[in-house]
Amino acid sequence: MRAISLSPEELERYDRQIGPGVLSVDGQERLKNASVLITRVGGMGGPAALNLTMAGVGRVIIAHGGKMISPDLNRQVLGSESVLGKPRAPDFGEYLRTMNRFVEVEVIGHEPDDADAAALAARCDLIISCPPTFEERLRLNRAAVQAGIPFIDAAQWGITGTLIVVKPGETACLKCLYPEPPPFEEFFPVIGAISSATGSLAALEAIKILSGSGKPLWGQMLTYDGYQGNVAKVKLSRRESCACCAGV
């Protein structure tokens, strides 16, 4: 990647997140020459950018369609009664461009096809999946395994989350542990709060890969669940029939 450094006033504005135990300015530089995709960026999606543009990373990348509806307003944090009715991506990444002048924020208003994911994955240097269905997290999966890009998987039901964070090559990928697309309900619940947890912890996982701090958790699936108060990571094994990421 290519170094840029930053400046006085950049510093000032991160001067909370670099120090011992936290970012070095190195680290920093290394957030601002990164692009991030997240996709999509509803309740654990806007976190995520939220989280990634005010933390300065170069180029966040959303993408979502369609159009914001009420029930979505209990986890959304991107959206407002006022975009009600009106497509959800330009006006989420407006309110990402309010939050961080030195990042620069690229909307898609739709979710990513084959095509285009494997495009995005090719011009990024990590995926966060944060869609509801399977088709769309395995699609995204596929396509950072093929770009061998980092890939981080967000999930969430009810009171639960869920974070896989996969290192192509070396770890397992989604498809290890899902090698079909198990049932799905595409109107499930969720508390908006989980949302909100998962997503952040997602942001955190990418900032620690991007900058080099911290360790990230390569090959595990991490999982809060919120009804119990229980935390609990499972290591992930590799399976080496996996029509993904088998011989990457």
Given for the second form:
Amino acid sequence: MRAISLSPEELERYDRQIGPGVLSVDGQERLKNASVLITRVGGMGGPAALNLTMAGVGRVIIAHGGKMISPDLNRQVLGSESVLGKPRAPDFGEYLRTMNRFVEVEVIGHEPDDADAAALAARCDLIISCPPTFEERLRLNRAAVQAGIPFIDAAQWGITGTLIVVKPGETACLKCLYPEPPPFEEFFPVIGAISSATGSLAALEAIKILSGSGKPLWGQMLTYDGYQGNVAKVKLSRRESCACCAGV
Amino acid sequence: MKIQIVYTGRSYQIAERLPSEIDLSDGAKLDDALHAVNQLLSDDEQLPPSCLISVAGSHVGTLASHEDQSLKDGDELVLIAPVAGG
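Requested next: the structure of the form predicted in complex with its partner chain (the form predicted on its own having been shown above).
Next comes the full complex, and the chain you just saw is listed first.
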């Protein structure tokens, strides 16, 4: 019989998520042995990182530059008023560590450039992308495709959120959808509840993929339009001429 | 034939005043449907070129880059203007 790498304390911590319809013990161990990069960790990436930490992903790597400003606090669940005016990533990391001592939290205080993204992808099992620009999203997508690891893109605007789940070499990647980056909108409107919902769904997809439980949304875009109360699920098509994943 | 239209993503607000179904002549194709939708939009409501298009649950490209294709009665056309807030 194979030894279980989870300690009795860990098995107690994860008791409610191990069993029929959730995770197997093997699945929980796979989470423990996994590393996930989440960038950035604001409205969506924050809840994603929090959920992965609570779920027991072994190493949670967060990347986010800049200082916390007041308008961020309508959605950044890892922050508080005590972080206003300070670099947010170190505080966010500390908060995550208080949530689960069995998880290693690594903090990067800036957004990864091309070289950073490639190096991080090489030592991760999955990337969750939550930045506000398509340039950053496409950079992370490229790093994930080159490393051959799953990529989850979460995005939001107003009261709507979207999720895309990429399996490199098998499904469409983000570049297949957007050969040219759509325009950047710095001061987009958003309600924090849609950020949390979208980030949590991204974490759920990551947990399913890493643990081997359930059916991931491979190659699909899930759109939740909270304004209309509509959910749409779209099967994404690979672009034969994709500059990122053609030939992968 | 009748085509169901879903406006979502960045442009969800325009759905409030637009019909969720359009009538097209038999044999109409995707570009006919997109033209009909475009006629319903004011200048400041125009969908972006990067708007994703899905027909009957499958992504077929963007407004700027897609192949025209046949539609059938009851098809759902989903228009997803990209969102990227973080």
